[in-house]
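First, one chain by itself in structure tokens, the form predicted on its own.
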Amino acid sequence: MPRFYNLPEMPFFFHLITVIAIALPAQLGYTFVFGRGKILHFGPIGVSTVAAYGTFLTLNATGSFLLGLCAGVLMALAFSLLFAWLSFRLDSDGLGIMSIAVYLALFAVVLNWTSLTRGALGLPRIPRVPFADSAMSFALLTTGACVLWTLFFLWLDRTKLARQVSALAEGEWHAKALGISRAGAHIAAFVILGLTLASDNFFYAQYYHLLHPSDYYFPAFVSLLMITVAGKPGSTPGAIIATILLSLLKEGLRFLPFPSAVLGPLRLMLFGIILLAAVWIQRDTLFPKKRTI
């Protein structure tokens, strides 16, 4: 039987490393889609939800981490392709609204299909992979996966796909005149984001030994969006730095001498202020002016 780690007794250094390593791949994926591509995709937390539940419901049923990971990846890809299909059928505003609607629908299914998901109770006692049961080994495992994803995105920034996504964001009609397919570029971008979400959620629930729907409330998306904007939209190095700094800030707030009833709203207010400031500073990057002849 795996050992269930008592989080407060975990060395805080390993905790920080693990939290950052788990969060960064999905952050890089969303930076690529929303930051570089200017695609108003507001449903990544919905993809995270189905990927996580697909993974650990399969794990509970089969006892196989490999089958659980495969199920999570398939679920993430299926809904990523759905969002990609919506992205080249709708305009930007329509995609933003529809992606939120799909996320809310998925979340409602998770909360109400209690015979399968246990609803608001979540899935407890989730084991870790047998070879990474200690704090240090799990931190090393997640860091290794994070490094591989980071190298992939640094390489991706230099590829034809990245240039196509940037061109579509800057001027779709000009990009189409150059032979760039919006459908092809969006499908590739959404698939990459879906894979990063499946990777993150494979580790996240293992780390806390719990899969709970409260981890997939809308504030989780606000955090994802805040880091993307604060790190300069579309910038991989910026996303890395912003993820590290804001994760340290989030974890550091735990040490403030406030009760949880005060600390939770205080954290949301602080992150809201950071998001507003980042949007104001990065407004020309987020909302570039259309080129004129």
Contents of the next structure:
Amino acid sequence: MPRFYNLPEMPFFFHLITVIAIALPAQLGYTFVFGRGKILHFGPIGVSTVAAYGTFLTLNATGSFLLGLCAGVLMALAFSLLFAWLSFRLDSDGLGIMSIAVYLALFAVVLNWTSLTRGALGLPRIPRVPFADSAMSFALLTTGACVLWTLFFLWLDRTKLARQVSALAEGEWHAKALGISRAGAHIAAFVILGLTLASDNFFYAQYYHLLHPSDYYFPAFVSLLMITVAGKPGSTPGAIIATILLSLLKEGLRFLPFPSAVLGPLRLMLFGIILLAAVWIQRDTLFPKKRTI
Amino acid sequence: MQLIVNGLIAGSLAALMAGGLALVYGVLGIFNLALGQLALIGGYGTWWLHASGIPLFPSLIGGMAIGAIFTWLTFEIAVAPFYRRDARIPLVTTIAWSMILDAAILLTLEERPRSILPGGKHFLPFDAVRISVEQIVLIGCTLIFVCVVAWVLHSTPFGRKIRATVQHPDAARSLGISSSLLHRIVFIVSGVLAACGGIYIGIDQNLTPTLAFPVTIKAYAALIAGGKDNFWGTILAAYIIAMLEQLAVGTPWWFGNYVSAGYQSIVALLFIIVVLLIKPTGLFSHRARAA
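Could I have the structure of this protein in the form predicted together with its partner chain, to go alongside the form predicted on its own above?
Now the complete complex, all chains and molecules, led by this one.
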């Protein structure tokens, strides 16, 4: 075995790799929807919640990872379509508010349907897929999935769909006049985001052996939003770099010598400041003005 | 009867918040997602002043003043640099600002519940309903506040300036109306209404940092359901949603079983979804004029 495997820092290194690899696909999905499409979808954590509970409740009931994954994907798709429908019925900022309302409602169901979800206790003893039980093998598995998703998004950036989503963001009526279907493009964007969220949540609870509702509080969404804005809205490479840097920052904060009662709010404040600063810097590109000749 | 009274109590809080939102949306065309935090700051400000030994009435005024100061700060930091570029940007920046305020509240006041009047409420000796003097005062004050705002908006020179700015900002500016100043004033008024909402919570229930977001979203639900361009529609929708919430958890639905109180917040969502299905622009929205 090579020497570096024996270094005491390696488990933390694998942890960092795993955390970034788990977070990145959903981040890229959200960058596509919010960054590129300028769709104010503020409920992705709601989709994450139902996907995660769908996956692991099915896994607990059947013992099959495949069935669990299928259930999670189906739940994610169903709620992504609900959000897509809302986006057709509401104007942009109304969707922002309503998507938060839907998220809060889903979260309320998870917390209150205790006979199914165990409420605030969460689901403990979540097993990992049998072939990735160690830290290194799990890091390799999640990195593999992450690489596939990254390649998919790099390819997606050059497709007709990406151009259509951008065109709709820049001038919806003009895009429609050119024959672009808003319904088709937006449903595709929401579905892609839903799939990345299902993928993320398939790994997340396995990694920690626990599915806990506190992982789906609103700050989780703020983190998603922050990285999208900080990495230049709509830019896949930017989102990758921002995810890596901000994940390292997030994990690094745990070494600060503060009690958790202080560290949590400090992290919240820091992320709020970063988001505000990122919007300030990107204020001309976040929602660009229509181009004129 | 008790359900209706409960609906009035909850609806008054939502109306107070939603009225301010409708005002800001109508004039500036923006959403402020830090409104719940501003409400909490007003409530906590009052609690802190009253707990420091200051009598209740000056504490209430002080709480509203603290709410106004923080609302002005919110405007200058999270709204003013962005809203003229694109009205959607404040939706993102106020989320960031709400996180900062949330963290500040958690760091300074912790998660313990705080009550402005911890000595208990003075319930009236009615058999049919259970309502306290404080709750009646709060409902009455809400109606007065909302009516005063509506009166100022519709029957005073200042209100005419606001409406002129809404209808045609450039024409209003050419007539010497400072839209920047008006925007600030309207935004601060909405913050003061929110601070009143926080004081309402602090007197009627307990203040906790986790309340901010659900309160904001419920007020926005009323705004969307009522029609974003209609002040009274928003107020009415706030009461309708609150009534529905009370009916949902206070009525036996099947074989004498009740819906768990935890599901109460879902009622507002279902209501909006039904409204959107029937009338996407909101129940009481004005018909848009077309050329």
